[in-house]
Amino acid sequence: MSEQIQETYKHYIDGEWVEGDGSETFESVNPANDETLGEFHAGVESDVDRAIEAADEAFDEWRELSHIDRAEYLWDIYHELRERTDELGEIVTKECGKEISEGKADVVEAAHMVEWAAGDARHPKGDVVPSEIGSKDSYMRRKPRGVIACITPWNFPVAIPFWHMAVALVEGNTVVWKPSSVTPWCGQIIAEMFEDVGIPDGVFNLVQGFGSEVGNPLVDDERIATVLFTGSSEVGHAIADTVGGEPGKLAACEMGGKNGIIVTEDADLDVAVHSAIMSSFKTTGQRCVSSERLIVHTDVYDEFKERYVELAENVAVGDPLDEDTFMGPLTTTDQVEKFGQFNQLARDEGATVLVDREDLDDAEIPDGHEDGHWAGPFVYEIGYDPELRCLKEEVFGPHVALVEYDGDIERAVEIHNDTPYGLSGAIISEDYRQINYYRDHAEVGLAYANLPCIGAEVQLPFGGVKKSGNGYPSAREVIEAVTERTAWTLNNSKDIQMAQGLSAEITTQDD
C-alpha cells in the first residue's frame, strides 16, 4: 500500500497503471488541517473509453468462471480488509475527516459486504417454479449484464465501492469505477488490492477524476449495461434521466435524504436523545441517512429539547484521529459554505436558534489544525410549515431542526412524510401500535424503531423512495441491477402441451 503519495498516482486500466491522456492533475486534501495528501492524474473521455473497452473484452472470459471461482478473488480482498482495518481506517479518516472509529467502521463495513457477496457465491441461484404441465420443468436463471459503471461518493470511500463492486463481480460482470475526486487515495488503495489478488486484466478498472470528464462519458457510453450510483440527488436524477432513455440500460441510484426521527409521547427519552444525537452528528451529519429533522410530541418536547441541546452544545469536535473526538471536520470547503447558507436560511425563515457552533471558538480547534474545515452543531426550533425550505432541503451537515407536534401518531407521520425525500427514518416509542403505524405509513426505504436512523447492515437492502432513489445499488438487492433474469422451461415429453389450455394441434388446409 502507498503510505503517502510520493508521485502522481495513475489510473488502473486493463491490468496496468497508466497516466492517461489528460494533462490535468488534482490533489487529495486532509480536511482536518488542509494538508495535501497527494496528487492524482485526472482522467478524460479517452481514458474512460479505454477502460470500458478493456472491461468489455474481459467480460466473456470472466463470465465463464463459476461464481465460486470469481468469489475467490473477493475472499482474498476480504482477508486483507480485516487484517488492515486499523491502518486503512486511519487513511479513511485522514482523507474524508470522519472520526477514527467511523474510519475503521467504514473498512469493516466493506469487509462485511465482500464477505456477504463472496459467501453468496455458494448459495442457490435462481428459483424452481412449478409448471401447469407435469412434463415441464420451469425455473428462473440469472446471467450477468456486462460492463457495470460504479460511481461512488466521498463519505464512505471504502465501504460503498464494495457495495457496488463486490456483488457485480461475483455475479460475473466487469467493472469500471470512478471514485470521488475528494477521496482518490482510498480509491488508489482499493485498486492496489485488486492488483495484488491477481484479478484478470480488464475485469476491474479504475479511472480517477471529475464528473464532467469521467462520470459523464462513463454514464453515456452505450457499452455500459448498468450504472450504480451513490451520491447527491441532483447528480443521481441526471444519471437516471440519461440512462432511462436508452433501452436495455439500467441505473440504480441511491441518493440523499431529509431524514426525520419521531419522538412520541410514549418514548423512552434516554433512547430518544441518544438516538437523535447519533443520527444528527455522526460523520458530522454527512451521511445520506443523517437526521436533520426531529419531530417531538408536545408532552415530552421540553425535556427532550433540554437534554438534546445540552449534549449538542458539548459533543466533542476535534482531531478525527483522536479517539475522544465525536465529530471531525466537514469534508470540503463547499460543505462548509453550504452549511452556513442553510443555517442563515433557517434564521431567515423564523427559526429560534438553540445551539450555534457554526464558527467554533479557537480553543475548540486542535493545535496545528487551524486551516481545517471546522464546524460544530447548529440546532434550532421552528413551527411546522409545509412551505419552509429548511425542513425540505438536504443540508448534509450538522444542521438540525426541532419540530413540536401535538396530536396522534398520524399527525407525526404526516409531518415526517412532508419532504421530497424518502431514505431513512426512525420512531422512538414504547407503544407498539405507534411503531406499527410508522412502519406501515412512513415513506422511507430504511426504517428503525428505538434506534438511530443510521447504521444499516449489509445483508439488508439499502435505498429509498421518492427523490432518494430509484434502486438499490448495494447489498442483496443490487443483484437485480447487475443480472438479467431468464425464465427457462424444459419439456421432458415427446409431446408438446401448452399452458392456459392453448391448443398445440397444428391443422392444415386438408384437415
The other form holds:
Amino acid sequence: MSEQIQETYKHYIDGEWVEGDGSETFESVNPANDETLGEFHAGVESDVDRAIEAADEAFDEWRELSHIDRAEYLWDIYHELRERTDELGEIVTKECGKEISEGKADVVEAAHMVEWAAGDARHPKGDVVPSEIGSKDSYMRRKPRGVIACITPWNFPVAIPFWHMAVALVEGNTVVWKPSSVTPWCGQIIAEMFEDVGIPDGVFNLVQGFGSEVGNPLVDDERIATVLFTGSSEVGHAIADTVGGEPGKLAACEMGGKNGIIVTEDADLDVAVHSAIMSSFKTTGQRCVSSERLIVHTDVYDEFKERYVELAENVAVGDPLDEDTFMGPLTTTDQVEKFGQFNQLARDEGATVLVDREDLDDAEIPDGHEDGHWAGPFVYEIGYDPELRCLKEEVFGPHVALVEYDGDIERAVEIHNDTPYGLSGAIISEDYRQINYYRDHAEVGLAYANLPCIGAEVQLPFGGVKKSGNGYPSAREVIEAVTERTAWTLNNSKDIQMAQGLSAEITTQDD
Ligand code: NAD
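Show the form predicted in complex with ligand NAD, please, the one above being the form predicted on its own.
To see the whole picture, the full complex is given below, headed by that same chain.
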C-alpha cells in the first residue's frame, strides 16, 4: 500500500479488484486538516450480490479445511500487522484523527484478535458431555454458519473488522465486509493483506460504500447467515429488527453507550481523576466505552471537581501525529455538529458549564490544520434528574457531566443505571464492599474498579446489555454468533436405550 492513495480504489470481490457497477465515488478525508486522502468507488446492490455469491460458492471448500489450515492465513496477517504497526498506525491516525499512540494501539489490538483466533484453532473444540445412558457418547460440536456479513464503524477501523472476521474465518465461515465509508483507506489495506496472504478467492470480500447502498442489501440478503454489526444504536436496532423476522438468520449487534464512572466517598482521588480524564477524552470521547457521566459523592465532590476541571482545561488538543497530543480532532464534521448541539442541550437543561473548549482558540490549532474538525473538552455540572436528555443520550465526543450524589452506593448505582444503554462503567473506591456491590448491580457488560472504563482486551468478552447490545458480544465470544451447535449422540450398543426412562420397547397388537 502506498503511503498516500493515488488512484480511485476498488472493491475486492472473488479474489479480484473491481470497480463495481456504481457510477459514484467518495473520498476519505483527514479530520486534522480536511485534506482528501483518497477516492473510492461506492458499491451498489449488484456489487453486494456478486460478493455474496462468491462467498457462498467459496464456503463448501473453505469449511472442509481444518481449523489449523484456515488459521495459517490468519497467522500471516498477524505477522504483517506486527511488522507494519507503526506505518498502519499512522494511517489510522490520518484517516480517523485519533492521536498516534491510539492509532498504533488500534493495529496492535487487531493483531491480538488475530493471534487469539488463530491460536484458538489448536485448542479443543466443543464439549464432551455425559449421557444418562452408559452406552451413549454425547458431544457438543460446532459448525460454521455460512456467509457472514460484517459491518463496521470508523472509530476502530482496523481492530473491529478483525473482531468480526478473525474468529468467523477460522471457524470456517466466509465473509463479506463493509467498512465505514469514513475509513475506506483502512479497509483497502486490510483487503490487500488478505490478497497478500493468498486467501482463497471468495473467502474474503470487501465492498466499499454507504449504509443505504451496501449495508442495507447485505443485511437483507437471504444467503447471509449472520450479520455482525458494530456501530450506532439507531442502525444496529434497525438491523436486529430486520434480521429478527427471518428465521434461521442471526444479527449480533454491538452499539453505543452512555457510560458512567462512580467516585465514592472512599475513592483515592488520584486514581479517580486519572481514570476519569482517560475515560472522557481518549479518542476525543469517540469510543463506545467513553464516559460522559461522572457520578461523584458529595464528600469528595469539590476536590474532585477542582482537579478534574484543571486537567480538562489543559489537556493537549492538537495534531494527532504529534506524540505530545492527548486529543486529536473529532472524526467527521457531523460529529462536530452533534457535539455542539448536545453542549447547547446541556445548557438548555440547566447545566453550569465548567470547561468550554468547544471552539478552540486559534492559538491552539496547529499551523496548517485550520480546516480540521477541532473540538476540546466541554464539562458541566448538573443536578441529577431522570428526565434530563443530556444524561441519557450518547454524544460521542468530549462532552462530560459531573453529577453530585449524597447517600450510599445503592444510590450511586441507581443514578449510574438510569440510562437506556449498558455498555461500560467503572467504580473508584477503596472499599471492597462498594466495589462488589457495583460489580453485582451495575447494568453493563464491561465493568472496572479503580480503572478507566476503557481499554478492553480481546481475550475477554466484549459487549453490552440493554440498548448497547443484544447478547452476542464481540471479541472471543463472537464464536456464538458465527457457529451453530450440534448436540451429537452416538450409541455404542446394539440396543436402543432412551433417557428419562422412556420405553424403547415396540409393542404390537399381538402382545
Ligand atoms: P454507524 O451506525 O453510523 O455506522 C456503522 C456502520 O453501519 C458503517 O459501516 C455504516 O456505513 C453502516 N450503516 C449505516 N447505515 C446502515 C444501514 N441502514 N444498513 C446497514 N449498514 C449501515 O456508526 P459509526 O458512526 O460508524 O460509529 C459510531 C457508533 O458506533 C457509536 O454509537 C459507538 O458507540 C458505536 N460503537 C460501538 C462499539 C461496540 O462494540 N459496542 C464499538 C465501536 C463503536
